[in-house]
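Take a look at this one chain, the form predicted on its own, written out in structure tokens.
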Amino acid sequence: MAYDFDTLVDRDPAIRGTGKYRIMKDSKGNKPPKGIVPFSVADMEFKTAPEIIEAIKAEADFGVFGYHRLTDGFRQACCDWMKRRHDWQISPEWIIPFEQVVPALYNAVYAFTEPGDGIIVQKPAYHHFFHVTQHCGRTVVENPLKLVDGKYYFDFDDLREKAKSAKMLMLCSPYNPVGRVWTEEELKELGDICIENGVLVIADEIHHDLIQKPFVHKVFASLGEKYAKNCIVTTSLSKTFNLAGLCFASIIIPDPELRNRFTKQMNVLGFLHINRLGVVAAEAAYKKGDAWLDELIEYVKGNYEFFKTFMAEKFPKVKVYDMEGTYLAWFDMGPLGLGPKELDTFLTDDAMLYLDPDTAFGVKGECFQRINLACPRKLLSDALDRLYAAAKAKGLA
């Protein structure tokens, strides 16, 4: 590989303020010893692409950090990326700069729904879908995914009923936490149900660059004109290139009326400015990041295969689900025989393994876990060795 994904980066939270390290605690509230890495929050243990780092350094050397607006160069770079990586032809004026995807979800909810309106959330769901809906005074309408023969699917029969009492649907594509990459046929059927019932689709596609072969991601708005006119696509390179701390997202809205309503609501809520370095980093990534991303995807695939093989050998009853997209693997530890609280305590206190349990995604404690595989393989290997040693000590392996 031309790029380095094996070097360990010391993200000491006392110095760097790294978020997921600061919240990492066991069941008694104790922090783990130095060197333990959380596998929870979806950011990477990798440095970003060197081409992006150089662009940020050049901007820092410029030394003037005044208010910033998107340049024509950025807009064109984003358009080129969408065409090159996703076969989606967009226009520069469709791009609305925003500080992050989650605040953009709040803006969309306020712009297109009223208090009490139903918003469809398909659990296990990204937790902010619940938070956004509830914090804005709207009603969560649950449309759980179906698990059939070890694979997750939309429950279209249930969706047809739930869509009658909703105004919006939060679509995660590809799907966090279960790793599905939706097919064109699945997305169209979902889109048709929403159109027939006047339900606006908010397509959170923040992981859409992180797709494993042979799967192909289809941007929701690229399905056809009628789908493009009934959706808002939220994107960011925060997951793709590990840029979350630079707080910048591109919200892409093909329909001019929806775009106008969204931007008017931005003014109401005071979303007026963007992070200058976030834009610089994103433009460099769009222009120069393809090779780094291609290698990252291959490295993460290797981590997934390592993880799946380890679990099959050491914990053969544990089910690891296919990771078609994202860098997050979903697996069921129920066969170990521990209850949800016992499992969480075992993982943090005995194995010093900090994951995201299913309860974080709206599931009532069925012992599913999500693990972040965007890390040097040695970190993953060490963590899994701790898990196995702890399980043997408890008679679980």
Ligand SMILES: Cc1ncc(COP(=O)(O)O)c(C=O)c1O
Given for the second form:
Amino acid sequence: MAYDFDTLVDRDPAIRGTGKYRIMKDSKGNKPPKGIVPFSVADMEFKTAPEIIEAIKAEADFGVFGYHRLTDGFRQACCDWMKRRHDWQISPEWIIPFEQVVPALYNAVYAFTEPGDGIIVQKPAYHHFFHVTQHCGRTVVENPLKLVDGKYYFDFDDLREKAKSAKMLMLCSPYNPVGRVWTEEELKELGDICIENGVLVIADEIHHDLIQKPFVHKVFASLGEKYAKNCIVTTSLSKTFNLAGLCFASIIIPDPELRNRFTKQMNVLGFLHINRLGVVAAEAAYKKGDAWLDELIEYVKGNYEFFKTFMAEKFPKVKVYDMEGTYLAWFDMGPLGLGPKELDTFLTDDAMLYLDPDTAFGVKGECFQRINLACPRKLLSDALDRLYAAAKAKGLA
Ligand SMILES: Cc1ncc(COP(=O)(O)O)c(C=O)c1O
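Having seen the form predicted on its own, could you now give me the structure of the form predicted together with the ligand?
Now the complete complex, all chains and molecules, led by this one.
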């Protein structure tokens, strides 16, 4: 590999303020010893691509950090990326700069729904889909995914019913947390049900650059004109290149009327400015990031295979689901025989393995877990060794 994904980066929270490290606590509220790395929140333990670091340094040397407007250079680089990597032809004016994806979800909910309206959230879900809906005073309409022969699918029969009482659907594509890359047929069927019922699709595609071969991601708006007219697509390079702290996202809306309503709402809510360094980083990534990203995807695949093999050998009853996209693997520790609370305590207190709590994805009461595999392999193997040793000591392995 030309790029280095093996070096451990010390993200000491006391010095760097690293968010996901700061929230690590065991069941008694104690912090783990130094050196323990969390496998929870979706950012990576890798430095971003050197090409991006260079661009940020050059901008820092420029030294003026005044208000920023999106440049034509950025817009073109984004269009080229979407065509090159997603076979999606977009126009520069479709891109609306935003500080992050989650605030853009709030903006969309306020722009396109009224208090009390139903918003379809598919479960298990990225937790902010629930929060955004509830905080805006809208109603969560649950449409859980179906688990059939060890694979997750949309439940279309349920969706047909639920869509009758909803105005919007939050689609996660590819799917955090279960790792599915939806097929074109699946997306079209979902899109058709939404169109028939007047349900607007918010296609959160923040993970859409992170696709494992042979799976192919289809951007929702590229399914055809009628789908493009009934969606907004939220994208960002924050997952792809580990840029979340630079707070910049691109919301892409092909339909002029939807775009207009969305941007008007931004003025109402005061979403007026973007982070200059975020745009600089994203433009460099769109122009020069392909090679780094291709290697990252390979490396993460290696981590997934390592994880899956380890679990099959040491915890044969634990089900590890296929990770078709994202860098987040989904697995079921129910067969270990612990309840959800006991399992969380065992993971943090005994194994010092910090994942997300069982409530994070709206599947309270179950023992599904998500592990973030975007880290040097040594960190993963040390964490898994700790898990196995702790399980043996408790008679669980
Ligand atoms: C599906 C999904 N949407 C949005 C986000 C967060 O995006 P942002 O940090 O741009 O708000 C995440 C982060 O994990 C995510 O998984």
